[in-house]
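What follows is a single chain, given as structure tokens, in the form predicted alone.
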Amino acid sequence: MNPPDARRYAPATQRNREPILEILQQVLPPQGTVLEISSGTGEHAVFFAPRLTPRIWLPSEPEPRSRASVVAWLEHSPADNLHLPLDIDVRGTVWAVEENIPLESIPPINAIVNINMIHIAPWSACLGLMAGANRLLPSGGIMYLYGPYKRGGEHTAPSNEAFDDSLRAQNPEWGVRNLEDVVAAANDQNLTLLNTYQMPANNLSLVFQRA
């Protein structure tokens, strides 16, 4: 009998995929490790790691199911720049990352990539993003956000509108995140905006860089 494939599906990624792909070709450095906080299923970091060759693409997962999604993507679809997932919650104040972990072999983290998390999370998850970033970064150091946003507190589309109306509906502590709000977060941490690129579905991509 087959073991039970852990891997986990979310309809977004094939969707915006191609369109980040475009953009991270263009904004990340040429070389490195790129560090993906809150790699979900774990279907953008196979998508994006042999595609985005010489970096290194390493991901993690605070959720274990979620991890475990990205560990069964990577056993179905393995790439040599590709990493297993470190256990990373945002809001510690040091990232697994940070610690003794075995990271040698690999370049110097240069790139934050997170896809679809701060409106899905606690504004303290935002906070702790921004202030790893600072952490980890070296100066030049690129991140790089996708997600929807408000723009001088209002929504810029009636479906992003309703779906803040549902995530709240979740969590109160969740929510379509303000751009200024985010970006002012960012420049408290040595982070700043350098691009804004408008996304499919009324998304956008924010590109930050470390002093």
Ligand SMILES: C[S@@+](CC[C@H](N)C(=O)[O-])C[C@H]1O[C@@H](n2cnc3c(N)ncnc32)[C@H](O)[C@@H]1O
Given for the second form:
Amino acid sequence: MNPPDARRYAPATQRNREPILEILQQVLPPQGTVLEISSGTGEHAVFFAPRLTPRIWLPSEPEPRSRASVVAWLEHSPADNLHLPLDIDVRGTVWAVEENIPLESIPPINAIVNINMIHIAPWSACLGLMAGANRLLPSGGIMYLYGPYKRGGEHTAPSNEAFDDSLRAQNPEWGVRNLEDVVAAANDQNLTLLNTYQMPANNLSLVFQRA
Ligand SMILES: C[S@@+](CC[C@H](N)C(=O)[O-])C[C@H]1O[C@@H](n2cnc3c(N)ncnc32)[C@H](O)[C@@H]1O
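Can you swap the form predicted alone for the form predicted together with the named molecule?
Everything in the complex follows now, all chains and molecules, and the chain you saw is the first one.
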């Protein structure tokens, strides 16, 4: 009998993966390893990896059931440039990539991609993400963020405001972040905002570069 299929599904990934891919193709370094933080189900990883060769795609996810889903998606849709997921909680002061030696076999990490995390996690996760990007990325390395943002403390759409309310009802430490606060946290960690892109459904893509 086959083992139960651990693949999980997040419908938003089907809607946002094409527009995100279009930006990643423009902004990622042409080669090297892309570390994906908070891979979730793993649907993005199996979609992006084969479309972003020759880059290596390295997923990570702290939640065990989601990490099992990433593994199941990898088994279902393998790609030569796609690695097994690491266990990374961005709040850790040392990430698994900084201590795991098997990674010697892949090119250095020169980009970090993080989709839809910082509003569904405490603010300390955003700070941890920035600190890790500062430790890991080489000068000129790229960090890509995707999600909804407030601007100047104001929501940019009623749908984002309703989403923010629903997040805060689930966990008072969650919530749609203010773009300026995120940029300031990045600046504190040697990351400069290069570009913002308006994305479907009132989301933004943010592209930072490590000094
Ligand atoms: C809404 S899901 C997004 C997942 C995936 N990136 C996507 O777009 O479908 C939020 C993800 O953030 C992860 N997450 C929450 N807190 C985290 C932390 N401190 N460090 C790393 N990942 C975290 C969760 O485990 C979850 O996979």
